[in-house]
Structures are given as structure tokens and as C-alpha cells.
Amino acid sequence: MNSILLTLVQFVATLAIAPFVVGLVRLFKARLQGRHGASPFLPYITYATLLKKQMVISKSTSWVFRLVPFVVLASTLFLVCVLPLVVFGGALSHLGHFMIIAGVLALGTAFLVMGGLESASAFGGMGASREMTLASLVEPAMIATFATFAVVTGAFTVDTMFASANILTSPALLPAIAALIMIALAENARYPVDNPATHLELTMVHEAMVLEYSGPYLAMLEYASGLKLTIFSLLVANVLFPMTLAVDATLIAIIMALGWMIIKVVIVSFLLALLESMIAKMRFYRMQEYLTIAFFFALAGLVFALIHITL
């Protein structure tokens, strides 16, 4: 019962704060170039305006392009369920193995690519084929990530790898967030992996796949995208300070807990933004170069650990 509670508080917290993280990001990184910006509250209008906006779908596809909105937003649910975001020991966390979190990204990666090859439109098929080079380079170095911790915390669980994870006696971690730190940009459709506000065809890598969607799909897939931002945020700040994460369903833990959640995100939200107003997006023939880095860094931390192991 204790375990399902706190499930059920992450759930609901996630899913709340989500919008208001994408609209942080963008007020902050609009201060930050000297212009008023929206409120960070605008997404939960637009979000709630597309809901109520009718559809219009293409002839050309079939029910994969129906199916795309409804995989992409599951697969980011099942994420927010058994990741430690707000609590640790959730009812699901067993579920949390990181070869399964591997495979559920690349799940909802694949849905969105098909949904924007579905539309037989130029810009669907190029931000498709540019999505899946991008995948093919995170993947190695999202395993090799979670396999340092894995190697270091003796566990396979993530909410476990966290809870066990400790930089100060464990220094091989620090080369494994950085590179965490690196794929949450490319996942996320960021600086300088991707510009997120530009509709340029020479740029664009994730808008481009859902530009013929519309309505609620299009809810659905803006919805699951800033669910995917606020995961990583909250999971990079997690590993650098667990001890702000709920381990019992009392109130004041939870309430704590909650609090250091808003804490997180406004902090990486001011980060990101930061991030995003000092560099420029990088070109995407040379993004092998970025994210072989990141896995080279991933390496370097499981070589690490594996050395401290054997000495």
C-alpha cells in the first residue's frame, strides 16, 4: 500500500508539472535574450485549446498514423511510473530494468518515426530518417550510461542504481552523468542536438515528424514530449541529490519530496535555458561527433568502475 501511494503521488505530480516545465524553459531562455516572454502556464492553454480542435488527417495514411499519438504517450507514462522522480520504492519501480528504459525510448522513437513517414510528406520522411541516425548513436550510449551505474551500485533497477549511487565514494559516475547529462539533450530534441521552436526544413528534426499531426494527437504528442523533458530533468538532478526523493508515504515526506520537485525543475529549467541562449545548434552531420563523445564518456566511467572492482 505504502508503494503504490507513493507511485501514485509521482504519477500525479509528473504529469501535472510537465506543462509548466516546457513553459519554464521557454520564459527563462526568452529573459535571457532580453524579451517578456509567455507565461510558463501557456502550455497548459494550448494543450487544453488542441484538445478541442478538430483533426485533419491525411488520405495517404493508415491506422500506424492513428496508433503513433496513443504508443509515444504510453510509453512516456510507463517511464513516469517506474523511474524515481519524486519517490523511490514506487509499486512499478521493479519494472525499471535499464535494459526495459532502453528499449521503451526507442519504442516511442520508432512509433514517431513511422507516424512521420505515414504522411508520404518531404518533411516527415527527412525528420525521420534524421531521428533514427540520432537514435542509432544514442542507444549504445544510453546502455553504456546505465551500465556504470550498474556496475558501480551492483543493481539493475534504476530506482536502485540511484538509490545505491554516491559520487563522493564513487568518482566513475561522474564521466556517466555527464554523458547523461548529453543524451538528455539529444532525447529531448535540444541544443545543440536540435532546435525545438524553429519549423526551418534545414533544421528541424523532431518537429518535422509531427507537423502533420493536429487537434488531440497533437496534444498527445507535445504532452508526451514535455513529459520527456521534465523525466530527464528530474532524473539528472536525482542522481546528483537522491536524498531529496520520498522513500515513505508519510505527508511530510511527500510533501517535501514535492517541494524539492519544483526546486529541481526550475533549476534545470534555468540551466537548459542558459544552455540553449550561450551555444548554437550544431550541424547534423555533426551530431556522430557529439554523441560519440557522450559515449566515450560512458565508456570511460564503466572502465572506471570495472578497474576500481578488480583492484
Contents of the next structure:
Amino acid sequence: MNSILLTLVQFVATLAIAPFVVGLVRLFKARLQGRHGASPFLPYITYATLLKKQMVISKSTSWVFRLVPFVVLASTLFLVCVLPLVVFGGALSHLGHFMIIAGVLALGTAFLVMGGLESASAFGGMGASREMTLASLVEPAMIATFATFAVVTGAFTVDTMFASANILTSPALLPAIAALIMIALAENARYPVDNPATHLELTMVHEAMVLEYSGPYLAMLEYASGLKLTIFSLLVANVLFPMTLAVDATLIAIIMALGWMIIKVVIVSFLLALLESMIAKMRFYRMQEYLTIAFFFALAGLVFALIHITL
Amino acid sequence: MNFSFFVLLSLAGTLLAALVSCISAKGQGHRAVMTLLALSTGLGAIASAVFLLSGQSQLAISQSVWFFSTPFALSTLSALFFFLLNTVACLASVYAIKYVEQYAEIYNVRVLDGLMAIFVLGMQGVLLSSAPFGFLVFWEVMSISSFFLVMADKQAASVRAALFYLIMTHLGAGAILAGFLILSGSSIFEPFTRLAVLAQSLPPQTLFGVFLLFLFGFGSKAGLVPFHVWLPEAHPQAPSHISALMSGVMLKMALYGFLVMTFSVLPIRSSTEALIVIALGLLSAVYGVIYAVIERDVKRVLAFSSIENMGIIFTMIGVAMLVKSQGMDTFAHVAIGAALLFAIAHAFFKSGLFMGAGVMVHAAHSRSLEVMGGFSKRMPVFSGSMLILALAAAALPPFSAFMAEWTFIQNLVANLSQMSPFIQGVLVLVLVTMALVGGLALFAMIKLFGIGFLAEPRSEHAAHAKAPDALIAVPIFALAALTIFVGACAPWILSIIGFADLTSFETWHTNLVVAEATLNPLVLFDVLIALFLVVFVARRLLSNKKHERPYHTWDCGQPITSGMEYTATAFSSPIRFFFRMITRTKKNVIATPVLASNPWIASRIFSLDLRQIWYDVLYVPIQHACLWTSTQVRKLQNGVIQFYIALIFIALVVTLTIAL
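What about the form predicted together with its partner chain, after the form predicted on its own?
And the full complex, kicking off with our chain again.
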């Protein structure tokens, strides 16, 4: 009963805060670039408006186009259910094996790519091709990162991995965390991999795929990408500060965890905005270098961890 | 209950199907033969399934003097492969009923049907024989009948591919025969159990040689790099139901043979053998998947994907051999379980994809992905089942291949810290390579489905595609359903094929348990479905469903045409760029100016040269060496008869010297 309550708290809190995170990053970025910026609560209004709007469905598309938003959002919700974002030991956290996390992320990406291809335009295809390339190169880095966590902690689900990961006693986790951050940037289509603010065709990846979506479907896809950003922000923060999560369903613990969650997303949003204001986007055809670095960070963590255990 | 009668009946039915096709008049009897074959293989599938469920581990079928006392028997392992073979063959025969009729003017239908029955009979026999003689006879029946099936359409390309296949498969069969002869001391009638006893007394160097012979023999049949070159030529040229049988089942015969030889017959001595298997497996997986990504011919994509899948299975077996040589039997057991589960998954999804490719090729009148597209709108139900098969082939949860990879990688990671540093290094390499291959396999499958099925059709034929006939579609649906079933019931299947220790039974479901990590695929499946329903209901509640209008895709104010779409070549271009060191593709763009005054207005011709690096680096030099040697040898043929007599005499002396 306890664990179900914890999962519910996490589910509702993450779903509620996701648009705020998107708005907050935009606000911080605007302030850092000398603009006033919109309210961080604007995405709530944007999604609500999109839900009311009429949809334009391209005549080139088939049933797959309509299936895409549902699968993408459902796969993101799965991650919300199984990952340790606000609480440890949720009811579904036993499904959070790293292979399943990587697989479900890939499932969502695969459908997003098919949505991009469905539009029959060059933009959709270009975004789809690029996203597919990124996803297939992120996969080895992600598996290696989580394998490091598994070797260090001896746990199999991300939930127990994070609960017992202590960077002070096992420094081998540091390269793995660096890799996790790089993966998080790539998965969420942020700098230096993709520019989330642009609609310039030559630079876009994620935006190009959802170009043909409108109305409620666009709201679903945008919400899914906002949720994913929230998930990864919280994951990166939680691996560094696992003590900020609730472990039992007492009122105080939950309120504390929720408070920490808001603090964490504010800090991570600020750091993300700072990063995006400081560095430039990489050329797409140099992306394999970035992802190779992430991969070798993860691999270095794994090797360090194995040496550490053997010694 | 005695199932051996039913297994024999199944063999007899298959033989009868072949005979009926021989005696039937031209152009007739096709449906009868295929129905008979479907019935006999269906019976075989049921018999082997019942045998597996009964929990027995051995079943003697027959042993008759006129077949040189070759014992025919089923073990748990061969019964599993027997079940896969018969299930796929049964569905392929149903598929063939209408599929072959579409091409009645191209194929000689009588011969095609008869050969298919003999092909299936050969594979059934390989699995039942437990002595080298029967094994090799049926192996040859399988190889030669499939050689003729590859060139069923009598085109020049098919004949060339078939001859290439014939040479490779006979080199392999020769190696297997040599291995048996060395093991048994020149008698091929001893059963495998006796061979295992004889192998104990052989010196390690000889055993290593025998192992290499078996690895080449079975590896060349399984399409392991670098013995794979025939596979992407031969599999696509065969009719689609035969491609399904060759890729989905015939490769498994090589796997079965390799498993029996390495784990039951040859004693495991050193880790060198295991490292060779792992190296070949990883090489096949990486090489196969890169070509699966960049190929544009739908059946070649699937053939390369088979090379990748067999590479993964052999890597799993190699890891099992490696840890077994280190004395870690539990780890080895789990790895073999994962390999078998992957083999089951592969048999179903690859057969389904090949049969589906047959429908795509028939609709587009070409095997090129570049002229397909738009099928998901024109054949929605068929495309839905193909989507499931493609996602399963990409090893995504909750489908079948994912469960095998989960089992293997979870177990590998759990045991990583208890190994010696050298083994750790090998296992880390296996882990990261499999992760890379998994990512690229997803790319290949999404390319196949995305370019082949989605958006606007790229040719006139594709635009007029019709949904396939029910008899063609039903086997594909069945295979898609089996793929989901194998995924959701993976623990149950593992417990049936002798890996009950990987599962734990709870009140209403069976869990996968690997090194203290448990996974219930059914719960995973249910949670994903439930969340999908949550999203579905929420969308219904929060927004107006009917509030939409159709319009063409926005394209900078121009009308949208299929020429705007990304092609398979363009889609895979980043991967081609990133792996250009390996693939060495050559891009040729020829620009000819249309107007002399303005060089920017030009017509461009683009072509891409997909080169087969193994072919260039390994096979062409061998070919040159053979040609050079034969040119040199031909100098002996100078027309002087005394010289010939002298040669005969020298040959006689040399032979006698060696023999005596």
C-alpha cells in the first residue's frame, strides 16, 4: 500500500511539474541572454490551448501517424512510473531494469522517428534520420553507464542502484555520471546536440519530426518531451543527492521530497540554461565524436569500477 | 504416450507431399501438395510440442538396418528445433498456396513444391539423426534442395548466387565430414554418444583441429563473417517463403549442429576456442548490422539482419563456452538459455519479415525500398503485423528478442565483478558491442518499416498496392502473434526447454530470474498497455476527437510529391558517414550543366557503390590465386604423351608411398 502511494505521489508530482521545467529553462535562458522572458507557467497555457485547437492531419499519413503521440507519451509515462524521481521504492520500481529503461526510451524514439517519416516531407525525413542516428549511438553509452552503476552497487533496477550509489565511496561513478549528463543532453535534444528553440531546418532534429503535428497531438508530443526533460533533470540530480528522495509514505517525508524536487528542478534548469548560453551547437556530422566521448566516459567508469572491486 | 509414431507420420507426410508433386500433372496439384505439407509439418509441430510439454528428455523414434543403423531420436534440444522448423514450415506452406500462384508463370510450380517438401524433409532428418551418417545425408538433402530453390526463378543473378551458395555449403559440408572422420577414426556410423567417448582419448591439438573444422562447417552455413558472403546473395534470390525457411530455420540447423558438437561431443578444454567463437560472433553482429542499415534492397536488409542475429547468438554461445572453461557452469547455462530464446524469437520474427517482404515485393514489383512507401495506408492490417515483427527484430521491449537480450546482459553484468581481469575485458567488449549492435539494429528495422510502409508511395506500382490475400496474410499474422506470445511467455518457454532454474513460479505467473534479478514479462506488457490506455482515455476526455481536417503536408508552399521524401539511401546516410572506415562506400555524383551560361543549373546523377569489403579483401584474392594456380598447372598439359605417362607414374609412386 505504501509503495503504491509513493508511486502515485511521484506520478502526479512529475506530471504536474513538467511544463514548469520547460518554462523555467526558457526563462533562465532569456534572462541570461538579456531578455525579459515569458512566465515559467506559460507552457501550461500553451498545452491547454493546443488541446482545444483543431488538428490538421496530412493526407500523406496513415494510422501510424495517429498512433505515434500515444506511444511516445505512454513510453514516457512508463519511465515516470519506474524511475526514482521523487521517491524510492515505488510499486513499479521492480520493472526499472536498465535494459528495460533503455528499451522503452528506444521504443518512444522509434515511434517519434516514424511520425517524422510519415509527413512525406524532406524536413520530417531529415529529422527522423538524425534522431535515429543519435538514438542508435546513445544506446551503447547508456548501457555502459548503467552497467557501471550495476557493477558498483550490485543492484539491477535503477531504483536500487541510485539508492545505494555513493560517489564518495566509489569514485568510479564520476565518469559514469558525466556520461549520464551527456546522454541526458542528447536524449532531450538540447545543446550541443540539438537546438530546442530553433525552427531553422538545417539545425533541427526533434522539432523537424513533430513539424507536421498540430493541436492535441502536438500537445501530447510536446508534453512528452517536457516530461522527458524533467525525468532526466531529476535523475541527474538524484544520482548526486539520493538523500533528497522520500523512502516511506509519511506526510513529512513526502512534503520534504516534493520541496526538494522543486529545488532540484530549479537548479538543474538554471545550469542547463547556463550551459546552453555558453556553448554552441555542434555540427551534426561531428556528433559521433560527442557520443564517442560519452561512451568512453561510461566505459572508463566501468573499467575503474572493475579495477576498484578487484583490488 | 508414444509420440514417435506421429513424428514418423510427419516425415512420411512430407515425403508424400514431394512424391505427389512429382506425379501430378503440370500446373496442377499445387494446392494439394502445399496442404499436405502444411498438415504433415503441423503434425510434426504438435508432436514435438507435446513431447516438450511432457517433460521427457529422450525419445527414440526408430533405428532400422537399411539406414545403416542410424538412430533416429528426439532430445529436448532437437525437439525444440524440430518444433521451430515444423511451425515455420507449416505457415510457409499455407503462405505458399496463394503466393506461388501469383508467380505461376515464373516458377516451375511442380518442381518448386517438390523441392520445398524435400528441403523440409532434409531439415527434419538432420534434427532426428543422431549419428554422423544420417546427419550428413540429410544435411546434403537440405543443402542441395535449397541450392535448386535459390535458382527457382532461373534468372542469371539467381543462378550465380546459387552456384556461390553450392560451393560454400559444400566446403562447409566437407569440413563437417572431415571433422566426423577424424573424431570417429574413419567410421561415420557410430552414434554421437559414442563419438563423445572417442573424443576423450584424442590429443588436444587434434580436438582443436576438429573444432575448427566444425566451426567452419557450421559457421559457413550459419552465415558467420567471414564465411557469410553467400548468404546475402542466396537468401534474397529465393522465393519469399523459401527465404523465410532458409533464414528462419535453415540457419538454426547450423546452430543446432554447432551446439550438439561443441557441448555434447567435443570435450571443452581451453578458452581459445571460446574466444574464436566470440570474435566471429561479434564480427558478424557488427558487420551484419552495418550492412543491414545501409542496404536498400528489402530482402538483403533482412539477410544482413540474419547475419547480425546469428552473430549475437554465436556470441552468447561463445560466452557460454568461455565461462564454462573457467568452471562457471551456472553462467554458461544462462547464456545458452538466452541463445536458445533468441533463436526461437529469430525463427518467428525473421520468417514473418521475409514472408512480409514477399508481399511488399509483389506490391512494388521490385525489391528496392526506394520504390516502396505508402503501404501502411493501403494495407493497414498487414502493416500492423509487420510493425510488430520489425519492433521485435529490433529487440525492443516487450517483444521476444528483448527478453533473450535482457537475460543475457543482466546475467553478464551481474557476474562481471567475480571474473579474472582478462575475462572481464572480454565480457565488457561483448557488452558494449552488443549494445552498439542493438542500437543499429533498431535503425535498420525502423528504416525497413519507415521507408517501406510510411508516407507517400514512391512508384506507380506501390501506389496501387492491394491488401494481400487472406491465405498470404494469415501466416504473417500468426508469426506476429507468436512473437508477442514468446515475449510475454518467455519464462514459461524457458522452463519447458530445460531452463527451469531461470524461472520462478508464483501463484499466477512465471518470472524470469537471472542472478537475483527478476522480471515478469507479462507485468511489463500489462503496464505498457495500461499506460497506453491511460493516455488514450485522457486524450478522449481532454480534447475534442472530431475536431480535425485533412490537408497536404506543408512544404514551403509547394505541392508535396514523393520526390520530397527521404529515401532509404538518405535515411541511412549518417551511419554510412560514421562507419565509412568499415563500409568504404563510394558516392558518385555526376553533374552535367543544362545551360552553358550557368553552371549552377545542372542535372545530377547520383549513384552509391555499396562494396562488400570481405568479398574484395578475402574472396577476390583467393579467386585470383586459384586462377593463377590453374594457369600454372595448365602448362603441364603440353601435348607430349611421354610426359603424361611420367606424371601418372610419379603420382602412383607418391600415392603408394603415402598409403603404405
